[in-house]
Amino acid sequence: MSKVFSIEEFATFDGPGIRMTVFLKGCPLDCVWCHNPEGKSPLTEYVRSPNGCLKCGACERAGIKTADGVKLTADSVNACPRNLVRKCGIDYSPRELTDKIMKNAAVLNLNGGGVTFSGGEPLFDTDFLCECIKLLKGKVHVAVQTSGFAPEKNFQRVLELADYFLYDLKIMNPSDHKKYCGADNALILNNYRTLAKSKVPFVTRIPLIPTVTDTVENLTAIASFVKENNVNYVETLPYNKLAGSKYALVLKEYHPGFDESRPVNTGEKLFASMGVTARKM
């Protein structure tokens, strides 16, 4: 069993064609700009939509006080007068999840699409992911959207099964990566090298975070690294200033620790000068 916190049908930016994107809970990284804070913990959580909230405090009184603040519970669902509290993290067995995916297989296959496993970090529970891919193999195209932060043996297992990867490269400097993402990037870079040597199709994606990942130094290092691995195409993901609004779901405030107001450097000319095509998504 593993937990899913969202399933998006008819996604168009998570791989080839029209896709179903499955968001699995649990991530070993802690990126300060994380767009899916409800996907960080592998555990079931209860989240509260801020839209229409009366600020009455009923859900919090029904919750549990912890050192980090109030944690909503199943009792909070019934306590909310506006029905704004919901369970986040639904248990699925590999068979249950793949049966749900296969209901859309005919539509997905018509346009060259498929299913994309995202998160969180889908490699967080490698056994579950591999079992799902095995059940889908040959029936629907399977992509994995990953940070690449996983033990090499786990990455290799998924690499042997998946049809396509969307692979993030965030920060090249190990100490900066640890500062902003909670761990150094040695595993990520080693797994990228393995992916680049394989015959599995993939795309490199770079989140453009102002003053953090979009610096000339970092983008130059990324361009050099992908070129060293015979890659000449990347996709850049501009920072979403609305990302912080999702933190209200988990009763937290968003403090990214960088200047959100600064215009993002897309690095298109820089990449082009180094022989890498960069497409903004």
Contents of the next structure:
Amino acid sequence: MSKVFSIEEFATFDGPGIRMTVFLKGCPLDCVWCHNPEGKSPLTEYVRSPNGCLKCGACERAGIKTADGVKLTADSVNACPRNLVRKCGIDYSPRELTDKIMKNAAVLNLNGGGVTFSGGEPLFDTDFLCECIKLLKGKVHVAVQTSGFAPEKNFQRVLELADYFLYDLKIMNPSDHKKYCGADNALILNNYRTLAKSKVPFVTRIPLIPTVTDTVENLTAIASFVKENNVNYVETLPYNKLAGSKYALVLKEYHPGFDESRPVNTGEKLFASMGVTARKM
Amino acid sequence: MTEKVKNRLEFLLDGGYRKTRADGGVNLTSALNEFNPAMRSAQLFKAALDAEEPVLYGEDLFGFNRFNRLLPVDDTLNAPYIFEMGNITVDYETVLETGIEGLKKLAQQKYEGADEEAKRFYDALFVTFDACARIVEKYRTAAQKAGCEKLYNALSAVPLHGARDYYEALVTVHFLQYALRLNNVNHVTIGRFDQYMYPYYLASVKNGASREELLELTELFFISLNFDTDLYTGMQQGDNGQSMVLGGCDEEGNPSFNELSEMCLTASEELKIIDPKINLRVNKNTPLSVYERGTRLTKQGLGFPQYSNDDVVIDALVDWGYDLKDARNYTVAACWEFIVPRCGADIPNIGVMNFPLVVDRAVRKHLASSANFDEFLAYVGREIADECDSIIEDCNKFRTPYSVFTSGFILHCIEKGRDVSQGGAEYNNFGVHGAGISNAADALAAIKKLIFEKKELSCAQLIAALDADFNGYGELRRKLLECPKMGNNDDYVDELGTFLIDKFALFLNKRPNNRGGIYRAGTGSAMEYVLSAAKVGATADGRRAGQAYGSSFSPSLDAVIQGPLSAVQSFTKADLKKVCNGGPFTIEIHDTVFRNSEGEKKTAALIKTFIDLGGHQIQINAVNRDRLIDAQKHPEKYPNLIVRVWGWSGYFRELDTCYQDHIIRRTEFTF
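Could you present the same protein in the form predicted together with its partner chain, rather than the form predicted alone shown above?
Whole complex next, starting from this chain.
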């Protein structure tokens, strides 16, 4: 069993063709700019849509107090007079989840599309992910969108099964990576080398976070790293101020700790000068 | 777009020109009493035309702008059971070739030896044609005076004589839009513009006209169609019938998407104005590139093109008795109804099957006594049959008034000497909308699940909850809302949708109407998804009293939908050839999806998927600012509106207000 916090059927930026994207709960990293805060915890949560909220407090009275603040509960769902509280994180067995995906297989295959496992971090529960891919193998194209932060053994198992990877490279400096993402990047770089050596197709994706990842120093380091691995095409994802919009859902405030308003450096020229084509998504 | 086009567009959008109109609207009812019905119609038209004075805006290429705000009034047209003659695509081909003089000549030839009714028709027709000649002459003189040299030259030929090039042909089509509306026809469609105009387009190319010149002309013509649309209100502003149909196949079945089709898409994309409304005909052989071209237009957020599937529609029309060549030539009426151009005079929007109301009737009459769900479903089938009988009885009381001038542009009316209201046209069928199919199927699914399978709910409890509009029954309503909903690719409920469609088709299709035609079933809702729904109490799907149904062939507003892939599969399970009066599957996609060519291509693939699965018609909306603002005020109305930003998505209603504001600002609209 693993928890799914969202299944999106028309994911237009998550790999080739028309794709279904499954967002699995649970992530070992803690990136300050994370736009899916409800995907971090591997546990079921109850989330509250802020719009139309009467601020009557009924949901919080039905919740439980923790050191982190109030946690909403199943009782909060019924307590809300506007029906704004919902369960986030539905349990699926690999069979249940893949049956759901297979219902769309014909349509996905019609367009050279498939399914993308995202998150959270889909390798957080590697056993579950591998089970799912095995059930889908040969029936529908499977992509994995990953931070690469997973034990090498786990990564290797997924690499043997998946058809395609969308692989994030964020920060090259290990201590900066630890500062902004909550962990060192050695595993990520190692797994990337393994991926690049394999025959599995993949695309490298770089989130452009103002003053954090978009610095000349960092982008240069990324460019030379991908070149070392014989990669000459990357996709950049410029930071969008909407990143914080889901924090209200999980009753948190978004304080990313960098200047959100600063325009990002897309680094196209920098990449080009190093022989790498960077496409802004 | 050229400077000239830009200026013209600014002039249109400013709207100041509307202030100079006269009132008009004189009541002629008693003055017309002396005439026979055909002549009465002709005299009313003549009065309208003779009351017009030339209105030229600057260096006007097309003229024929409205002088009077209102038309002369004949109160007999407002009597009960009189149906406006409209929603037709006239025979542009013939008038472009021979001009009005050619039509007049044909009538003169037929006059000798014609019966009395035909002679009365021809006499009336001559009155209308003479009135045309007078207004054309007035405009010609005015054009000369105002220095509109091109228009002056064109009016020496068209619309009285045949067109020789693209520009003259445009003047003719524009004149017909103007004149037919002065004949009380509110929904005059443009039809297969890229087909009937193509020979004239090619003639201009041959004469040395450049692509740029022809595009400029096309754009100026499109703008000209918008000047007086504020006067052509149907149910609301914009409901004026100026549908244009592009692509598809020719009468022999060969692909007919051409240079001019492409040019029209470009013009619409650049102008971003509501008329003409673009429809794109596609079929199993249409390459993805055509869909991609269409998607670039969708991106503008205007809600077009609307796509229709030749493979489904043509077969359906042939099955309903249309000649294969006519069927291959099909066009779209004011909204989505499939009609044939030139020789058709169907009334494709004469009635409506209100599905949720019919299911509710069955609940109240038969649910308590039904031993199992199948028995109840059989009663629903019987209620549909009864409703079809009652729709037909009611609609057969309708007649259309004489519409002599319009008849002049419908093939065979002149040859037969019969007004369109008297059977002059080839096709005289009636179309009936099917509103609220999803709500009705969802209601049946909830009844099946909660009453017959889980036995959690009794018939009496359900009826009590419906009567109370769920006040005090919040928990029950939640259970109803959690039952399977159409749009999630769930056979449990989709099969019930198919049942409703099959029964509607079985009891309505091909039954005779009062004009020698037949009835045709459809999946459209027109305004009924709001109007009919407003009068219907709470329903077993969990819908509250008075709340709107899903628009046309779409999920209900209360349904939580997994996504567009599930939805396209749900809505292509039924045999849609049976309900080809029309009515689109409608899907809303946030325009951020179109941010780069990747999203455009995928949207195109999604549309192609719907068509390849046997869908009949699809409208895809890039959600625009107004809708987002409304969604912010009424989040409950837009439960499934997805906003795509950066590499992730969220439900619009779940975003914090400041982020919603941000998105709204970013999607700011120009019109």
